[in-house]
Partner chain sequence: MGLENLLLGFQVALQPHNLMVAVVGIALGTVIGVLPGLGGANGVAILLPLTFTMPPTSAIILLTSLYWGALFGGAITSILFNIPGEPWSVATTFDGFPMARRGEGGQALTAAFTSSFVGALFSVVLITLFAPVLAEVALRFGPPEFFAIQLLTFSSFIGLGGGSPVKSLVSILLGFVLASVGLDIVTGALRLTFGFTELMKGFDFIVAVIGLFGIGEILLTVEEGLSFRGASARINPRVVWETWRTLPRYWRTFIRGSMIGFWMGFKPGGATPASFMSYAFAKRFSRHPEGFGKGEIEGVVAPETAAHAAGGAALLPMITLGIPGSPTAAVMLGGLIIWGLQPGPMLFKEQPEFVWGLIASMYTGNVIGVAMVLLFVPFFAAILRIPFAILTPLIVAVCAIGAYSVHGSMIDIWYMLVFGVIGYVFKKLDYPLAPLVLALVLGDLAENALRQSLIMSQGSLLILLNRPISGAITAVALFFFALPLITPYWRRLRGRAVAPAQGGS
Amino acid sequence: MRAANLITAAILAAVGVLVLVDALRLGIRWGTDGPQSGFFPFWLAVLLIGCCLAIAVKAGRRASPYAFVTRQALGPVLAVVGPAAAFVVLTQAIGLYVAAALYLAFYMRWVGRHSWAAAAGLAVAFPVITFLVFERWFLVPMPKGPLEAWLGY
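Would you share the structure of the sequence above as one chain, the form predicted on its own?
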């Protein structure tokens, strides 16, 4: 388990460094019209790197004789990782907002076993609110797809 924690922390820290470098390229300051595009990713990357360092330090201090994951526990983990990976891939093809709606609907309905009404309501409300906050309020462009282009954004 110690090796798994250290490897996971190293991989996530590398992702954090990648995001941090790209956020610096985009600009991390607060301008007259709001935060620059890299502001929020920069601080999320700093938080991610800090958490990875804490995990690495904690894993380095103690070793555990138990396995990282059992076969019984792997199923629920894959039920979370699979839709999340599909969300990332779909974001590139159909945009963040539509991919988020599909991800939320799938996750709430099939994994969380919520009603169709609750899944559909949140799947529509969350991307709309996120769109208004980022696109209208913060003026931060997010990845868009054909639906947003059809709507004129």
The other form holds:
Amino acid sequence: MRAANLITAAILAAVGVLVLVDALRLGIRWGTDGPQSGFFPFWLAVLLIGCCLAIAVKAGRRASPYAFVTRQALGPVLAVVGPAAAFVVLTQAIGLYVAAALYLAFYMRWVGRHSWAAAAGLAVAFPVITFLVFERWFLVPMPKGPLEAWLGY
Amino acid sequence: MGLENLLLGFQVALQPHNLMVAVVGIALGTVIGVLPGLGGANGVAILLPLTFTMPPTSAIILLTSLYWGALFGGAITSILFNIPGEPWSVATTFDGFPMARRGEGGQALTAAFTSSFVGALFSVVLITLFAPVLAEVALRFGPPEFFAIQLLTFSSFIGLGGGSPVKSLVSILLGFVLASVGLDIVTGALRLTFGFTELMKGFDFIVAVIGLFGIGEILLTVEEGLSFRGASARINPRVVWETWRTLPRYWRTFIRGSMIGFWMGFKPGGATPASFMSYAFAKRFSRHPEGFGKGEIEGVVAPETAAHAAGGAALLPMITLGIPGSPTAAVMLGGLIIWGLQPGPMLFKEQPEFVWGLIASMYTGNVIGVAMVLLFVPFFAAILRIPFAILTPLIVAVCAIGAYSVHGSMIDIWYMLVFGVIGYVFKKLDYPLAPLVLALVLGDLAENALRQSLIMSQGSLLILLNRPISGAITAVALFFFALPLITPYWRRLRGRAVAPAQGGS
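Based on the form predicted on its own presented above, generate the structure block for the form predicted together with the partner chain.
Time for the whole complex; same chain goes first.
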């Protein structure tokens, strides 16, 4: 927990430094007609860095008996993040509907060990329903790929 | 005068089309409230893009109904499965789950829904009375007053939010930093983009909400391992009727819970502390406090009344001042802007149909809501029996759809994923998420209010204290900011004063 607290505070402080640098570039003083663009971000960054230091000092002082994440808990978390990231990559490549179908089918087989029939059924039903609701009724377009292009959308 | 407006509102809310919208909203909301990982803020964020093609009044009715539904849904999972769907239903599990295990799930659910209804109704009546007055006052507000109110909003997270004040401040600052990414509308300068064109649009808070609360929550849930072993609820008219006969006995708890809920609720992040506070008070004043935690019906009534009263009250500052009282209200506020309405006090003057339709729909929505949840409990409870391996990809896919449809841009799905991881890490390290979202929403408004105030005063921050209204609000805000610093000294001082007195006696 201590390491996690220190790393998070360091990352946030780094964000603060980035903001600080850009705020100084934009100008943090009084412009021709009011405060310059960097004025508000500058003070945000100063406070942010200050807070991160305070958190780091407090967290560094004593070790916490709790682990940030236990080895048993990390597995399930990665089993959600990994496929989800793969799903996003697929969405970018071949469109959301096909990616969602593959993602659902894979997850149901791999994690849930459901039957092929159930996995295939849901993997087809979900994109079709989504397509009807979003693309047809509410006219909200989703990212599409080659399959949709082949079907004429 | 007020009554006339309310009647106008009912004419809008009772149109068959809008009633249907309310029914759909509550059904969806309850489902969302029951699903682990999805809450009110998330559901509203995901559905927001679907409302773009609707008239604004129907759209807001859909979203508020969803909100009520999610609040009702939270009670179902807390009582039957001991899984609080929302942070403010945690207190409901204390007595609700023991009751359900004893076979009194029906009674607990009836009590929960009825208390929710009473709490919400109390808030809505107060909103009906106070909203026009508050809007009238707010019309005379200038930039310093608005900035002072925003200061108060954020100071209350730090002073009253519980948890680490420094970490709350970091959340707020990070939200503001994210909000300032992109084009500065005042000077036209590009801020914090570092040459990346993707960053020019900035970060949309809807995407942040979906990631932080949706994906982040799933990650937290899987960590604990999902095993839904819930109690079954048999709910029939006889159980409902018999429970209703016993409830008037707790009229004090109802009143107390409603007051606490309303008072805490119109300040941001109020619903959760309100539910705990109401529970603590009920236990304190109860004739048999030893029964609490073992399945006392009053222990269900107290937190549910307060949570729903707070949920209603959170909408008050949103419609009158344009400042949301909760993340869910913040998403609705975003909706208002997208529908082309200017949130804030002018809404009452310019869009009376919208405002009063919304207020009236809070009445109809709660009546429909309580009837629907009582009728369909077994159906909603069945949702939790959907296997985890189906639920997770479905929720992730729905979140991705919601994130994408905000701007139709692929990068938002990536942001969603990143925000999900941030949400998970922040939750584990006790950084509160609600202030981050509110800061992201209010960022531009707050910065502009501050800039305009400074222009008015030629650069002196004293303008916030010089004007009577903003001065008073700023003073309270500064007090809240200082509260975490003062409290330890205050305790020590009191401890010293008490110790000699004890020694003397």
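Note that the rigid core is defined as the largest set of C-alphas that superpose within 1.5 Å between two forms. Residue numbers count along the first chain shown, from 1. Keep in mind that this is a model prediction, so the values were computed, not measured. Shifts are known only where both forms have a C-alpha.
In a rigid-core overlay of the protein, Thr91 has its C-alpha displaced by under 2 Å between these two forms. With a cut-off of 2 Å and the rigid core superposed, Ala119 has a Cα displacement that falls short of the cut-off between these two forms. Note on conformational change between these two forms: the chain splits into two rigid parts whose relative rotation, smaller against larger from C-alpha fits, is 69 degrees. Core superposition places the C-alpha of Pro65 5.1 Å apart between these two forms. After superposition on the rigid core, residues whose Cα atoms move by 2 Å or more in a run of at least three fall only at 1 to 68 between these two forms.
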